[in-house]
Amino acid sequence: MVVDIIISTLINGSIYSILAIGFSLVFGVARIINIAHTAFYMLAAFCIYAGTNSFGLHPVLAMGAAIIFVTILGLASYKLIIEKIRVHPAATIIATIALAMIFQEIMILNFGAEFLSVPVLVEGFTVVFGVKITYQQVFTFIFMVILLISVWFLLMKTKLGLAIRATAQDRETANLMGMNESMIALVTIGISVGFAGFAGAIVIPLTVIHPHMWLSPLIIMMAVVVLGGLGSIKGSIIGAFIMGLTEAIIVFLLPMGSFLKGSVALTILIIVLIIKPEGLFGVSIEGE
């Protein structure tokens, strides 16, 4: 029971790393809630399902593809739609819920609404203490760790990570200073879905492919940027790692609780509103 905790908490936690740190640096940038940012997870996946089965692709060359793809519409929907009304909060949050409303009915229209999966991409299994570990789950956490680590040394060691965190903490100043805040805003929300199709791709062996599957990480996700303070990359990373664990024990421990990790997110979320607003580590993305 331990080492099955312990397993889902490193595997959930570092999808959810992904996927909060993306939505974190969209808001610390352009301040923009983008709900829509997990319908990019399932439309990732959905193009490696699609690739591999309809168009015979290896799954590596269809999760290349479909990083690609969901990174290019992300860049589109960001020009044609988000940006032009980006001052705007409350218009901004109702625009990306309707897009991903919109793709999870054309998910549905061209792939119905059954459950769908794809091949493991490492197979075999080990055996620690009992309890059997595939090798897909042991690629998908070096790999989300390979992730993480690569998006710390863009953010911290490059001259883009230098400006989206200079852009971040002091937007006027940031333009005052040369750098183009609308180039930045766009090159970030290109990350950021990227970040998404990343996940979804490399999660995509390890569960089943639905159209509404973009809805639980979005709870979790919103839970884990409150509860680590929306903007913050640092609080991302710990309230993901905070959230797996929660939601682990709750899986494994209580009754249905597979069915009670979406409202404990929630419980979670309202309580760091109430109690502390602002998250574990304030609203702005940090340089240390």
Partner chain sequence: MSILVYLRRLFVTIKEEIIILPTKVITILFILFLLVLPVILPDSYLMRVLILAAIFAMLTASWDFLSGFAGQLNFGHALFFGVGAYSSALFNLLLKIPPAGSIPLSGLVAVLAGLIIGFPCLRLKGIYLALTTIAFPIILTGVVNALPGITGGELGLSGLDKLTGSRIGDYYIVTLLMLGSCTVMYKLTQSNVGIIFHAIREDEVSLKVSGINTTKYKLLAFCLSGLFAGIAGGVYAHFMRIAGPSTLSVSTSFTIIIYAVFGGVCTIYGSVAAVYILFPLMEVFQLLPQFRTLFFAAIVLIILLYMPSGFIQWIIDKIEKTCSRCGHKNHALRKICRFCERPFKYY
The other form holds:
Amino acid sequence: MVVDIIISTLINGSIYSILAIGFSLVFGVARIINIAHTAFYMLAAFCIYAGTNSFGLHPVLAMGAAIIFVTILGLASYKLIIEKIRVHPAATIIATIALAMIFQEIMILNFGAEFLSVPVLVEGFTVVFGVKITYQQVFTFIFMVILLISVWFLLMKTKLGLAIRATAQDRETANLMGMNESMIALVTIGISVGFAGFAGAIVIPLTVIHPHMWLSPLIIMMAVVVLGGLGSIKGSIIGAFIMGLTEAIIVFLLPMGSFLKGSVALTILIIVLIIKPEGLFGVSIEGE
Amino acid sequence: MSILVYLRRLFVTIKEEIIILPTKVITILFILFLLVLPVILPDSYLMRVLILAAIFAMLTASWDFLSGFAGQLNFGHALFFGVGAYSSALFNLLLKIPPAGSIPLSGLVAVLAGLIIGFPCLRLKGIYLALTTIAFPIILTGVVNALPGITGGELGLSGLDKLTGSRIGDYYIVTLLMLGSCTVMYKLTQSNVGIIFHAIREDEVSLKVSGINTTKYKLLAFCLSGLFAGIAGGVYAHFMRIAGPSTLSVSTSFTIIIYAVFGGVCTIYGSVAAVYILFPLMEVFQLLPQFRTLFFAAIVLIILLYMPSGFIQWIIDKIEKTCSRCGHKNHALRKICRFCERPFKYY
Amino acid sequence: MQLEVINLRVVFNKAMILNDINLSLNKGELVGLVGPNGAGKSTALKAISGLIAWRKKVSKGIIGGDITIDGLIVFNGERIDEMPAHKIVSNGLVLCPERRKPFREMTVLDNLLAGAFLERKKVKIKENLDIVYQLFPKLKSRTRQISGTLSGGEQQMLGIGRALMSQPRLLCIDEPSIGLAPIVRAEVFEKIMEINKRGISILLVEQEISTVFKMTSRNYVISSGQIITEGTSEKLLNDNVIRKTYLGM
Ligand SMILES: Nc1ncnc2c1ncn2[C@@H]1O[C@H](COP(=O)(O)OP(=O)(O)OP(=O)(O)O)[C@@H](O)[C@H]1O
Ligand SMILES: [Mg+2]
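The structure above corresponds to the form predicted on its own; please give the structure of the form predicted in complex with its partner chain next.
Every component of the complex follows; first up is the chain already shown.
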């Protein structure tokens, strides 16, 4: 049980971290609440399914293709739709909701509303304290950690990362440093969607693929982002693992736990917001 | 004698105020149409579509009241609808209260829900408010699913009493209820309360500074919106004779927003018109159900991109123009304002 | 003439914030822009550095409201009024904004490096960093500190240092003395003089008139969005009406 909880926490926590960091950066840099963020994660999963099943691609190749496709799609949606209405915050949320629903429906049209799955990349398992751990789980976790480290490196050690962080904190002042805010927004969206696609690509062998699979991570991801404080990268990671742990405990310990995991996550979110409206590690957003 | 004067005045009003303005003509024709339709065409299926349209019109208008006018963007409006549906189902099934009692009671329960979510939302703004409001119905869905003994779980509660027993009876009750409640909401938004809502939306801080208790007004918005949405939920439950988790679903919340955006936010009448246009259209799509949601999502994107104030408002702007000097409305073909005779051609 | 502003007008939601402002500045000059609270000093600097135009572009509703900006701004013989803010910086006009605005979550070093965003050569960045550290030795001892935790004076120095990293030819500084103790204030002013001596022109917005007038060659007095008068410090100090009405001395 304990081992189960730990494994589940590590894997889910790292997925939520990746998703939440991307979501939070896009919000910080471009002030866009991208409800479609996890829809890109879902799209990546379907791309891999289609790539391996219909086109007979090697799984690794299919993963690469999926990530590239999803990133391009994200950039195109931004350029063609979101950028034009970005000045109205409410309209932007509604447009991203519509986008997510469009993606979902197109997937239902193409693949039906059934549960699909792809084969694992690495076979086999090992037993630790009487609990079966598949190599795929280990592999996924290692990849997630690599992904997290590369996000961290990109943000903390490169000039682009510096510009992204600066713009996320204060768009106006970032302009004064010669940072082209709209260019950085575009790049950030590309990165954020790309990482969402990457997360989807690595994790799907462990889960089922379904056109509605974006909703549940969306909800927990939003809870993570608010918990950690919008725009705080450290906060996103800590929040993600807190949520991952809570979810694992609920699912494994409570009867009917899998129904309640979303509810508990969101209740935590609301309690945190009532006590501390700017999140646990919150940066208050400049009054715009 | 006095009746003659009265009639004359009525006649003058109709001639000067109503006939001259296309939107008023359309509104009146629309209401007349709704009221006489069952007499002309008592088709059971059509009736059913229009009853559901009326329920959703009420629901969408209540969203617009809260999110459009008072500016408290609610992305989880299905909460009120679901609370209304489930509570009237419980009142009806457990306490055997007939619809005439259970529906108003469910409205009150929804008001309570409005208060409960209104309080945390008072402190929140922008994205935090949006995320919190999305959260509430999802939390409740989890609870509903986890307590199948009381709520019926994923299947929901079925076997509620019929609303009236006859289709036509249902139709008139629901339609009149919709017309009444939307009129109340519209009138409220045109009153002093409406002005304060507008001010809260635009600049809450300066309103607070001028000594107005914005908290009270925000809670009022949550409660009233909850009341109408809850009643809509109760009516829905009794009409469909089932209250299920779909009433609380994220897609219900989003559909409401889609209707409101289509009609134009901050109008009330736009919401009603949008539902009466889109809902029957949706029934046409029953033939191709797989394209339905896709179609609606695409419509929203197009509206947002090309008609940011909504389709209905876009049409109104085409058939009416407002005089820039005196602020009176005129139909689009007029060359000069009918009140102050200012020429329009420069605009 | 390095900077020339002609008939600059800014209107927020029908309120005229700047009403046909004219000002100019020669290369190497230190010019003061003074006036009571709410006169429009910060707005003028923001308009010159392109922030008002940016704000107009990115935000509708909420605080952005309805913005109109109009007028001619010429910097080094080039029109900058239609240039996006991030291009203006690369031309050498840099603003050190009001209330310092450090990137609070980032370290001092990252803040300074953000200032050097446009410089590609690592060597040049290193050189500029050394200049800034030489000017503000305090910053050097705190390179790894999160800038939100710096004291007010240190934050001000960081703000100026960050602006210097952008290699300005004209530096606009908005109220550097705000909220600082007299000793720290004197230190900041001293540094500003020193920067000016290095050949960087400075447009200084300040409330602390007695000190400013000792530093500047010329001053503009602004009130309710209009330039009331301009002239050398002695001239303004000797004009009793100006002194009483606008400078409150
Ligand atoms: N975003 C805005 N929207 C509306 N009005 C604004 C905005 N920003 C500034 N103002 C108004 O413009 C006027 C000038 O403001 P500004 O900040 O330029 O004054 P200032 O001279 O810098 O004052 P201080 O010395 O207090 O810093 C003020 O009346 C202010 O209220
Ligand atoms: Mg100022």
